[in-house]
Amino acid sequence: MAENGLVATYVLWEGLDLTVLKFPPGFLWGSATSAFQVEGGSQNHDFYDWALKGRVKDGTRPDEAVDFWHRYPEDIALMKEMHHNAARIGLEWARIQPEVGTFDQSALEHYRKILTALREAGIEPVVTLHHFANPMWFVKRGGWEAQNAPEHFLRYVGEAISCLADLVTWWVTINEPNVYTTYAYFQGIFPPGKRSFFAAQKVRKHLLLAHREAYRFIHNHYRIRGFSEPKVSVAMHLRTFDSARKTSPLDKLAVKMLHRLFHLQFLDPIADSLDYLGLQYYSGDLVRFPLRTLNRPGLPKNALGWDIYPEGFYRVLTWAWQRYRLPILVTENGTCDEADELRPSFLIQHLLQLHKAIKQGVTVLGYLHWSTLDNFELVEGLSRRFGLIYVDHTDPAKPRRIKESGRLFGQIARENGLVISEFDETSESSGSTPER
């Protein structure tokens, strides 16, 4: 067990006895990024426009992000050093289709180079077609509120799939449609910054239609070309919702409302067009009527103030499996941690809960940590760090180094498991079950 030095160190720090805990054969281990958050060099999308409007909290812009577009060979080598056998990356719609009706073949060829480099490194690509950002020409035509939004998206999907299908098995059509709809059209945090329940419902409908049409196109395209069946899904953000006041009927009603609004109305309509479920988990909420969300007192918080609540990971995994019976790929799980002080323990505790779910019969295909690199973190900017790889944003050369959490993750991935104690299947700090 000498090779697992970091794992043993953190397991001992957690006060656990040492035994070997293995994941299923063929389990996918890797990390995730989105296109505009790491690539740089693309200014024709709405998140860049959002930064120009001063809507990024630290005042930074994704001009270069972390320059993955040019630095991908180095970054893939670092993934390999962390023993990744899978990696989730994104395609930038605005880069591939800079104007309506115009597709940049050189951009698609560059993506082919990135995907080929991943495959040559023994890393299975999981490719996201839409990860929050939209081309400005699309925005000016009404964005996702427009009736023909799914048609625009499908034309882009067609070009991307036609060029890249031979290099990709795993596709994510849309990242977190529930978060995008909520933040962009209900809370006004993401562009276009609207606050309308009716606009949000229209966008939800169009996003789900876009997914269904993309799912159908991808499968037909692979069939026509004689390729092996693709695996297509969305990446869905799941949270636990619990009553802030356990005896309050109103709080329990609010939990049911949030669960329906945030989970069911997005997943139920498309469950028959998912080959697997891309599941993303970060934290959970206490809910107070009417729809107020609160932290759990006493739990550790990350740099964004989110509860670190590993038991919630087990709860959403088991709920999703019981409801949909789809194999699960964890497409994101991670924490914002400036000094890499919380992330090692976060990894151990969440992987423990993941293994508990697998042991109880949940089919999980792999785990992709968010994120590979310290990237441009949406409306937080460059100041917030989620990466397994540290990036010095103050140096124009953007030097990288693997963090201790990245080394820890690499040892777990190499061994397809970790050294932890025998886990008490009945213990859960919350003592609660999902309120569904």
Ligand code: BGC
Second form
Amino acid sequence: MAENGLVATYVLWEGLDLTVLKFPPGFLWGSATSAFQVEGGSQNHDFYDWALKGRVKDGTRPDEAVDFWHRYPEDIALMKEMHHNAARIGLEWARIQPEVGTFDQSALEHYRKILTALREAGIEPVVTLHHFANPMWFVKRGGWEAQNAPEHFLRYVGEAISCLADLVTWWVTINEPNVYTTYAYFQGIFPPGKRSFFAAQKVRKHLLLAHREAYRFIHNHYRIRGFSEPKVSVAMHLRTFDSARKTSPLDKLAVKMLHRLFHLQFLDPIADSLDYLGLQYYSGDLVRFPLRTLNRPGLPKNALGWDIYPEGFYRVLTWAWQRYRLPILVTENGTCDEADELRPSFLIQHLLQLHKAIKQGVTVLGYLHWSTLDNFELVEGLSRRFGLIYVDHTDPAKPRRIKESGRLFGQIARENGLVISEFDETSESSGSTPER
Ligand code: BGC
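Next up, the form predicted in complex with beta-D-glucopyranose, please; the one we just looked at was the form predicted alone.
The complete assembly is shown below, putting the previous chain first.
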């Protein structure tokens, strides 16, 4: 048995040599969503506006999304069926604060109902305060570029925390500050569609300040009310970057630059105000000078053309642990796959890497798969599927069905471990060193 309580036991079952890879006791198993991608009924934010402007690739709109707002009891029952003991959901800022001076208490009450239902099902909620979308009144006042953006955000955070604190321990202040800054202000893919390095730097500073202030506020609030310590983090998207041409010093330089721009300048300044590290991993890139990212030849790709690179998961986990020594909660990991053909093996391959990282001493508290349901994929639309649960978007009743990957996930969560045959010790124990 390893020091951290992990076991690999070998069993003989119907003549097969099986290995059970156990995860630490109390490990959190669940899946994740964000507010506007699933809720429906909220039209007062910039991603809705973006869809109206024709910026969603398949032309769909998040009007109803998957109607989680009303169907949450059914969805929570399905989470339970998949043996979740944790789930990440989002709050929609625009719904809670529809105008600068107005807070909608009925929306907050509704979130209380959702959170209570999760708790009653024995599912620990992990709640995101900001997941890409912003209220239109905030956008009209300059969005995250405005000097007083963190102040606006803090007022919303104050209201949300005051109302929900008794139901929540785990908070994510800001989802992927690095992806948001890059996509919204540098590459122009997310609203407001800017392409400016200087705007992006300003936004980065404001997001990090907003996180710090929210972190402080949440901790003070819990202390004053005598609640046990909250756990607060950002949800950080980490990728592996490697030189496209192994021996090129210029490519190596580009790798360093990208690592600094995309990871370090976001995490280093806030490392002292994180109770855990919310880590999200999807894929890695090869980097070519000056700053071009490329696929890795020979790897399978998902429906969006992203490399399926499980080893990168191990690399980012070990890198983050070595640098920050913070317990890690995987707040997202998943893939886009319309027919659920890739997802089952994607899941297993990534969990093997996660297990390997834990076995080598990385403290990991849990794993939340992206996503619970086939939801509204940001700028791709409804046609792109990331869910453990299938949703028929063409039927007005939006029927749900747990996919094969969802069933597999449920078994793993129930066993708190993976049962595998043909286990190759070397694939779990060998590791490559991150280049950066
Ligand atoms: C985001 C999700 C998104 C997922 C798949 C993550 O970076 O947090 O909102 O749906 O990627 O693209």
